[in-house]
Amino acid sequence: MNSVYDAIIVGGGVIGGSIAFQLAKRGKRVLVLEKDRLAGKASSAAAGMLGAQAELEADDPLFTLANRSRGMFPALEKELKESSGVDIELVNKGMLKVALTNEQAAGLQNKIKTQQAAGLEAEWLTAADIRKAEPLLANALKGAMYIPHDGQVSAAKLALAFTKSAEELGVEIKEFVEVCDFLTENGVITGVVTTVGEFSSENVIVAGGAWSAFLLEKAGINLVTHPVKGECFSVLTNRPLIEKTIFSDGCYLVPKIGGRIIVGATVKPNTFNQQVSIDGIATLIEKATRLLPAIKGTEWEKTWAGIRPQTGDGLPYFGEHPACKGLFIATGHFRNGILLSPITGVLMADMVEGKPNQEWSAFRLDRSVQPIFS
């Protein structure tokens, strides 16, 4: 078997249906490789937040990448739903990053500012302001950056639509398709070799997550990457608890649709294990309860955990490989994956196509990866 596609991707989350979306809007014919199931890892383990001003800071190169992001959102969400059928559930009522303690109020005040003099919109709100906004709310809170523009989807709806959008288009989507090494020729890029054959094509884009520096490895590549363990879980209401998701250092409540709060998430570096401990889901029951009193009358509904790609100066890898022609790659996106998603998409259309773009600079491959191509 050796079939010839524009473009082939290897891995099937959030990142590798948005590309393959874009491409087959432009017209490719694009292949996708899934070694599990589609959007099986961390896309699907995902709360969905749109953190783009409570994550990042305005002086991180991702700053504005990830605001642009941000705003893809609402057309998008009509554009999948339209190809798709898939609701893609985006909540834009707003974020509020709370303080604990009066060294974070301060901090979260200078944050405003920042972002105020960059343009976007954010706002301090007092102790008597965040009842107002959310009553049940704890009262120790000493205050809040409020971001109306920071909302949230589903994670795993937002995969979907991105991989059933695609197929609409065209796309051919292989799962339980492991790529086992890539094939070269004098430095460029022919295609890949699978557990189910050979598969060809001058543009190869891996979008693996977490796993990616496994296959990269296999192709004499060291990319600085390492897992994240994330775990989380979620409990069922009655009635709404909170309207606005909640973060805080080490701790977020995402309301979703359903009366379900997702709460998260711990930082577990470098593990592939996804099981779930006992001390990471005490420790966020403190937080939470800390946050949101209210919660402890919750009914619980269940755990899981996700491993997330971090590289080492915590920006992701977007671009061509320096030492291969034709393979791109796309990954360490951290806890901004689902952020991160359309733009991601779109710019690795373009860059497959060999449009040039400034804004990839500080997220070149060639900062790290050590090339070993014979």
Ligand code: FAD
Contents of the next structure:
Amino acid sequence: MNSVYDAIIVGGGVIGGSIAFQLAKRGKRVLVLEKDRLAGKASSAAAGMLGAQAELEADDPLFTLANRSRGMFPALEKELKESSGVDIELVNKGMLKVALTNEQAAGLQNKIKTQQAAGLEAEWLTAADIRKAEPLLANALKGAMYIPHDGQVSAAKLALAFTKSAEELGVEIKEFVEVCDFLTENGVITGVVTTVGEFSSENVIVAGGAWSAFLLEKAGINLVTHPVKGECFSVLTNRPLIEKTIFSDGCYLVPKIGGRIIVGATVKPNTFNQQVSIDGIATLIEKATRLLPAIKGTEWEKTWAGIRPQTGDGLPYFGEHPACKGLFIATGHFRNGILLSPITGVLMADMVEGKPNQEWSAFRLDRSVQPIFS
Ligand code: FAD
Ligand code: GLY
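Show the form predicted together with this ligand, please, the one above being the form predicted alone.
What follows is the entire complex, opening with the chain shown before.
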């Protein structure tokens, strides 16, 4: 048995990285185990949008959590830069959620009213306003919801900044080590079994993204989760075509630092296959061209795909196994794991320190509509 850690984290994506960083800041001795490369899965496939208002509805239990997490980014950007040297490329130029039909326009106008009533900033832009703000967008747009505070980051750099900062604080990280099972004694976790041996700890946090459920079965937990593939492509431009992120039904355009635009993303449920398909990219090209005709003249860069961790009711799981003390779970962030990563780190570190927050009980493990503990 290897040396004892205060906490072992399974998964080196943005969620595992954020939890490791927060625990390390609290002086904990932490080990991160990643079966592949750090941030090699969903966390580096993400477009990096912080779409708290664009992607979620005000009555969604995730809305408050997401807005709070979004608000953590400016301070986090500085903190991570200081501790790791990595710039997460936070861009705070806002988002336009555009309407292509009158029906979508009416829906967005309602969404604006609801969010304004909740005290958030959002405003309606007419087609003429859009032409002033983003002159190269298609003339056919009916209007847009302008969300000034839905920014964006480099997802891969955020994940890297978390793990590098954690390492600076003494966290040990092992890549290409798969956790295969748990060690327990009388209903208490004592460690994990891996492909390179056993590691002991009285706290184990599973942050394995879409793969979490396979491991959790070993602890008698059958969480309602499924994988949802997303495909993207990127182009390079030699002049800025858009300033804000453009978000529409089935397609978004995210202008990155350095003249890149990320175009995403398909939504293909129930597959762990990360191959990029012709039909997926063809659909995205068609949708992107409808939004931004000038994208046709840009330089092709690359395509990629990632697997989002979805749950039965669309909410993530944050909690401790009811029958195995010290076994924690943080998974199911679906389309918003980058956005939710800062707050997830804090919330899970609180839980490990025995300070669970009742405010977030909507995400508890036993809420599932199906029986989940076998
Ligand atoms: P992952 O990044 O998948 O990391 C989990 C890690 O755990 C993996 O590296 C895996 O190898 C490891 N692991 C699993 N099981 C084991 C084991 N037994 N032993 C050891 N290691 C293990 N979110 C946003 O907020 N904004 C966006 O704009 C956005 N865009 C997206 C676009 C696409 C195309 C996709 C696919 C996702 C997007 N997301 C976005 C969602 C976001 O990427 C995910 O919610 C987030 O990355 C989940 O992070 P994670 O750490 O839980 O999972
Ligand atoms: N949040 C963007 C995506 O999941 O594609």
